[in-house]
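We begin with a single chain expressed as C-alpha cells, specifically the form predicted alone.
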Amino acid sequence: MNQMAALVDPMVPAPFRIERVKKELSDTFTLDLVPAERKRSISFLPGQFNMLYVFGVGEIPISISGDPGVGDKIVHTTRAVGNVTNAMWKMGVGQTIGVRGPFGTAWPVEEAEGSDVVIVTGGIGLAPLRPAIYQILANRQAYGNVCIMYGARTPEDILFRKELEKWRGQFDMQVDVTVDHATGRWGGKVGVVTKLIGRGGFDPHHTVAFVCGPEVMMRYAVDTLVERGVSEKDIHVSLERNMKCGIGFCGHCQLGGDFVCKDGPVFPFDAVADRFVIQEL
C-alpha cells in the first residue's frame, strides 16, 4: 500500500483544504485538494482511491484523477449522486474534506513498457484511468501504440473533452470518441464503444489493455478484445464497488476471496474472470 503519509491510524482522515473546485459536466465536478495542516509530499499511483470524508455527513471511496508527476495536491473528480457527493458538490474553496489513503491497486503501468496500450472507457471512468495517461504520456517513448477510445452518453457528457482533444492532436497516440446518441451539431461517432475496438490500431498479441466504466461495458469491452486476440492475462479491470473502510477491515467490498478496497479495485481479468460475469458486483 502506497501511503502519501506515514499516518498512525490509517483510519484517521487527514485534513485537507479545497483549491479548484471545477464543474465538469451538469452533475459531474472536480476538486483539486492541498493539506491543511503543512507542506507534505503527495504520492500515489495511477489507479488508487482515496476514502473522503465530508465532517457530519459521511465517506466515500473516489479514485484519484489527478497527475501522479505533481506532488502537491490531489485531484478528484465524481458525480454528484449521493448524500457524500451532494454535499462536496455544496462546498467551496477554502473548505475542509478529511482524506485516508491512497489505498488499493494499481493499473499495471510501467510493467506495460514495450507493448502496445489500449484503455477502454465510459462515461466518469476516464477519471480513474487519467492518471495513467498522464504517466504513459510523460514516458511516451517506453510504449508502442497508445490507443484511447472512450464513449458517452451524450456529446454534452463527454468528459475531459479538451484534454481528449489535446491528445488526439499530438498525432503520437489514437484517440477515439463515441456517443450512444447525437446531439445538437455532434458530427462524430455514434454506438457503444466496443465497436472502436475493432478499428483499433495495435497489436492484439503485444497488447496491454486497461478497462474501466460501466459494468455492462466493461464486459462487452473485455469479450471484444479477447476476440480480437488479446490475452485476458494482458487485460486488467478496475472493480470499484460496495468500499467502505479502504483497508480490507470491514467486509463489505468481498468479492470472493478478495476484497476489492485491499486487492484491488483494478485486478487482471483472468484473476475475476469466474466473478466477473456475475451481474451487479
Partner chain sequence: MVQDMGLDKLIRDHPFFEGMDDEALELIAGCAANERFDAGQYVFREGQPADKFYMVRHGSVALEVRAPGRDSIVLQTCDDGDVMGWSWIVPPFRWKWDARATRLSRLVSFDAICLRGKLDADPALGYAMYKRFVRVIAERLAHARLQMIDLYGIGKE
Second form
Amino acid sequence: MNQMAALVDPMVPAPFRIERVKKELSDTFTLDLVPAERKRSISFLPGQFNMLYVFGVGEIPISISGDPGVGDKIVHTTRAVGNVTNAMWKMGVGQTIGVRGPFGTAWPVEEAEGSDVVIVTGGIGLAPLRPAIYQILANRQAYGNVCIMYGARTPEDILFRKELEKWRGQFDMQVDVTVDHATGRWGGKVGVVTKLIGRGGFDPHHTVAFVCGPEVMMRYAVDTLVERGVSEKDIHVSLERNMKCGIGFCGHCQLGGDFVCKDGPVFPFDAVADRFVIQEL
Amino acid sequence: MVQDMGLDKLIRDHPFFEGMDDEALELIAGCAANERFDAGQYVFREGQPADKFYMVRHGSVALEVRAPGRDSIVLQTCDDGDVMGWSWIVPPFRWKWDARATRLSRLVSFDAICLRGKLDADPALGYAMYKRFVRVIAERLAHARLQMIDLYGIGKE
Amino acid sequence: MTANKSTNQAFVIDADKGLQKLIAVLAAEGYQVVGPRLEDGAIVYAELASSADLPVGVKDKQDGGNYRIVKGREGVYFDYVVGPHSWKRYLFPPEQKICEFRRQGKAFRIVEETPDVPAYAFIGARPCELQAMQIHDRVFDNGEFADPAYLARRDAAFVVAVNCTQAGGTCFCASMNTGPKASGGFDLALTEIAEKSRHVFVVEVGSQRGQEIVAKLKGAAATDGDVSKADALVKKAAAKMGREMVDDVGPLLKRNLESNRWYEISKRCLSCANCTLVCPTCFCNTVEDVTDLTGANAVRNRRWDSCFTMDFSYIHGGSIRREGASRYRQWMTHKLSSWFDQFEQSGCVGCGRCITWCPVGIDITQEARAIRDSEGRA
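Switch from the form predicted alone to the form predicted together with the partner chain and give that structure.
Full complex below, order starting with the chain above.
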C-alpha cells in the first residue's frame, strides 16, 4: 500500500519560471516557461494543454502554443479574460507558475501525412493550432496543399500576424486571413472565416481539416467543410469545457460520454457531432 | 469595356450559373463585359443607379459605408469568384453601399437594364436568376449575422 | 481487500459474541473499525468501539423523500438497509488536502502532502456498496492517471460485507444486478440468520486477509443447511425490492436526450445536490486553491462537488448547463448511460439513496419509466 502512496499525485504541479513575456495583442500574451527546479526536457503533442497555477489565485487550463520541436521550454498564449489570466498578465520574468500536464489528445498531424491539410481557426483559436503548423512545416514535403484560414474580429486582433505573413510568403502554403470588422484602411478581406472555406485550394476528398475557435464558429466551419465534401471523420475540432483536473477525475468537463480533458480536447467531428446539436449537454 | 470571347466559357464554368440552359447562358453572356479597376477605384457608389451586377474574377472589392470624420467602414469584401450586387433586382434599383477595389481587380459586369427586361418577359428565366440570387443573398445574410455576434469576443481562455 | 472471489469454505459465528470478537480482532490488528451507528435518527457510518455501538433491533422505512427509523426485530443487527452515508466518505473524503504552496520572494515552493491513509475496517458494507467501491476503483485509476491517496486507502481497507435479508422501500439492486447478495469485493461477508432459537452469522471468506481474520474467530464450519438458509433469506429480499429499474436504461436515455420529461422533472427538482452527495458512486469534485490572510501560504484542496451547481459547467463566459433540466439530465444520464461509455459499466448500483434523500421525492426509477413510456407517444 505504501508503494501506492509513493506514486506522484497528478494533482500536484511542478514549479516553472517565466523566462519571457511577449505581448501579442491588447489583451493577449505569450509566456515562455522553463522548469524552475531541475533541467528536464519537455515534450508535448500539438493540441495538448497544461494546467497553469498562479500563486494565490488559482489554476486553469491553457493550450500549448509553442513548437513541439523545441524541448527546453513550454510556450502558452492566452487572453487576459478571467481571474487567473489577468493575474498572469501582470506577472513578469523570473516569477513562478505551477504547471501540470501536458494533458489531452492531439491534432492528428502525422495521420494527415499524404493529404491536404486545411486549418480553419479564429481568434485565440490559432494558439493551440500553432504547434501543429510548426510540425507540418518541419515536414512540409509529407503533405499536399496546406491552407490556413484565419478569422479575427478586427485587423488589430490578428494573432501571430508576423508569422502568418511569413508563412504566406514561404513554401507552398495558402494563408488566408479575414476579419469581421474593419475600416477602409484595412486592405485585406472582410467577412466570416467560413467564407474562406468555400474557395480554398484543397481537394475535399483528400483533406484533413483542423478546426479551432469559438464553438459557434466551429459549427459553421464544419458545415461548410462538409458542404465542400470533406468527410466528418477527417474534420477535427478542439472543444472547450470546464477542465479542472485534466485527468478525468473531477467530472466537470464531461460532454456526453467523454471527458474533454482526457478524451479530448481534440476530437474527430463524427465522434462529437451529436453533441454539437444538443443544447446544454 | 471590350467584349471577350472567353467570357462565355467563364460564365458557363462558374458555379453561380450551374444548371442554366444554353439559351439562357447565351443571353446572359450577351449582357456581360470585362472590367478592370485599380486599387482605390470605385466600382459603384452609394445612391447611384444599380444597373449592373458583377462577378469577381481576380481581386478584392470592399463594400463600404462612408461616415463623416472617420474612416469608411468595410461591411465585407468580395473576392475571387464572388458574385457582387443585387440592388439591380430590388427597386428602386440604387446601390446601397460603395464598392471600392482594394487592389487591382478584374470583374465581369452584367448589364442589368438589358437583363431586367428579359427576366420580366421570361418568368422561367426570371425564376432561375432569382433562385441564384436568393442563395447569394441568404449566404450574405448568414455571414452578416455571424459577423454581428462578435464571434471571437468569447474565446478560449 | 485483496481478492474478489469468495472461497467455498463458510463459517458460522454466534451473532453477539462472534460480531463482538470480529470487531475486537480487527481493532487489535490495527484497523480503525467503522460501521453503522444510529445518530440523529438515521443510520450513519461512524467509528465503532465495539459491537455495542451498532444499532440493534431497529429498521428503516424508506420512500421517496422519506426516511424513518422504527422498531425492528429484537436483537437483530442488520434489519435496516442503507442510510445517508456511504463508504465513499472514507475512501474519497469530502475534503482532502493535496498540497501547499509557500511564497518565497518572487517564486513559491510546493510542499507535497503525505496523504492520510488510515487502515479502515468497514463493517456492514452492503452488496450495492461493494459495487460502488469497485466503480470508484475504475474512476480513480483510469488507466492513464491514478489517485494515489484513494488507491492507498482502498488497498488498506478491510471489508466486512453484510448480505441483505431485508429490502428497503427505495432499493432496486436486484434490477441493477448488484445485490442483495455480495458476489465479490469483500474480505468477509456475513449473512444474519435471526431465529428464535438461534441467532448467527454465516461468514463467507473472500480473501487471504479474510481467511486470517476468520481463523481468529474460531467459528464452526457452516453446514449446507446454514448456507442454504442464508441464501433463501437473501433471495426473499430480492423479491421484495421497493423499486425496479427499467431494462436497457442506458440506450433508452441516450435516445431521449431531448425528451420533454427533463423539463417536467426540472419543475420539481430543486438542484439541491442531495442526490449527488448521498450517491455512493458520484465522484465529481473540485479543486480549490485557498490562500491565507498573510498571502504567504496557499493550500490546494479537493472537495466533493455536484453537477447540480451552476459553477460546475462554467467556462469563460458562462455556465454550459444553465437550465435545471440540463443539470438533472446530466446527472441521470451520466449515472445510467454515459457511465457505460466512460467506464464500461453502470454508475448506478440501485441503492435508492437518491430517491429517499431527495427533498421532493424525485424517483430515478420512475423517471426512467416515464421516459420509456413517453417513447412512441411523441
